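Below, in structure tokens: the form predicted alone, a single chain.
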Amino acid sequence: MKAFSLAAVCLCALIVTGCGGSDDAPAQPQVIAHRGASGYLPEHTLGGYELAIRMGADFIEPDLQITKDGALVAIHDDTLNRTTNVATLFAQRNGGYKVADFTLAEIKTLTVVPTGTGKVSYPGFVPSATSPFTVPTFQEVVDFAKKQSSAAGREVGIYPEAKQADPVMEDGILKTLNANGYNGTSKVFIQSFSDATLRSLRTKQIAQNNKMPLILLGVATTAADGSVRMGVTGATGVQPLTLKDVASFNEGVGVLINNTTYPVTKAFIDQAHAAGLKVHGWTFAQADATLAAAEFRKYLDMGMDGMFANYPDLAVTTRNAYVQGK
């Protein structure tokens, strides 16, 4: 996408999504910026999140890990070496560079580097953050989302993922969200690949009288009789859960797209909706605008409610055209 089109995307997004704290059209498919605008800039950085917001993304997604001193930081891997310059500043610890072996102060000295098609800059975009390409804490992401919501005139949602199936992770996420005023009416989802984590989170939410929507990540499975299940990774492979079970502790599912073994079908989405579940798809990573539009449209036509996109501008453009064409 050329630089001059960024403003057009933002304007179009405002026309479709409205300017209030909540969406004017609740049923509208949501664009989730996967690790920020990760196809363009370093992932899980304030710079990448801001570009995604300017492109019209509805949600930014901070994957969360825990530092040695217990801080929640936004980074996908449980190691630092794929996405940062840690190897140029520190020797390995315990044979590697695990996030859990470094303090927050040490991680704050690192620079997040681009991966895949990402670069260190985007044409026409100047980040507003003082340190746009360092590893942010979860609290910094929340603060940034609130600040950007005011600047954009619309609520920017957050979609944190508990990358560790750990009660400390659960408590840290809930403590941060509760302290910052998030609740069941806020633009927030909490996601995990672990159904045990989400069941535990729901129990804790009920005890705290603050139920925020939960999303179970996994794959769509179809039984021999045509019934569908939500597949989660267990000790012996993919374990199917009934959609009724998932709906008993969860508000939605995040399913892998374009997988021949576990394809997402309209029947799966229809049955998930019948169970009261939203369906979000991951990951839309097609960089070509024409191919991306066809891919987005395929799943929108099936009734998908949200899309995790590496190139959020392409997702917003297709979503907006889809909504306006209804």
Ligand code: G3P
The other form holds:
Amino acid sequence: MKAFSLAAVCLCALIVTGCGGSDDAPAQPQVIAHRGASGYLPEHTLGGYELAIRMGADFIEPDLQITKDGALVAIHDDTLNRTTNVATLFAQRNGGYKVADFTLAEIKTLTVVPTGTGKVSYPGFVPSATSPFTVPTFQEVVDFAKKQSSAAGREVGIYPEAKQADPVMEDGILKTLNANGYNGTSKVFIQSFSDATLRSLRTKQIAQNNKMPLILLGVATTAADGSVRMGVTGATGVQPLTLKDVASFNEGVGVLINNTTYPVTKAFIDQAHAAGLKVHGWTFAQADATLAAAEFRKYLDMGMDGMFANYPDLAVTTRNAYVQGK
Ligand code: G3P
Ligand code: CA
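Now that you have shown the form predicted alone, what about the form predicted in complex with the named molecule?
Entire complex below, previous chain first.
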């Protein structure tokens, strides 16, 4: 049944986007595979990214950390123990398992394990990668997206997140993207929770004459007088930035959904659009198909431009029906 569902979603995606791919297709809300198809397979793995692509996701999302020897790797946490078998292979270092305390060669010996509703396999899906459930480097994610784009006949976007507010991270992301031919017309977004990181990235992009779109992550704030701001979360709490300020260094915002303190409203999305900003939402994590569809619809109806989804097939199904007016 699951294998049939996967085929149906892929076929549906082709009908909506056209066999030539989505590069020149009219703008439609984008499905961003949050940490890959993380509701089904181990997060941030080539296997998980591939399943998401097969399900019709527009983007795969590598969160990035830096190894001891300076490599960028796709992993969410700054530690290895939640998502890998590191504790069975290595002793703790400096009291834990920080990515920054392990070399790339050591990290490459690890297996990424499923978390949450994830499993080690998905019915009817055979990963094409030789090692589908190891920690990939950012370069390997880029290579994989390009290979999968050729195989799928459409451009698979990448949406890297700088998980460290660190110039080394900024430089590594830009160096990799520049070296692989990404530019302002590519299907790419660079995201961060740090406005300082994004401001720095924009300055560097301008110096390099290659402006790829940037997305600021945070919360949607609404003041007592109804005015909206982009809330940047940090050590000192939520710092509100005007949308005009955000638009001065950035192309969009990624906002937390389903939060009672900071609800995403249509007014926020409308005003962000008026400021020239795209609005993406995170994280769509509802596993029940009916409840998920209702949740996607709620935000699509408000004008949301992109959805980070743990179950990309559910997002694609609802998005496709939405753009078809169903
Ligand atoms: O990047 C958007 C969303 O992924 C932020 O949450 O913690 O999963 O990176 P996180
Ligand atoms: Ca992320």
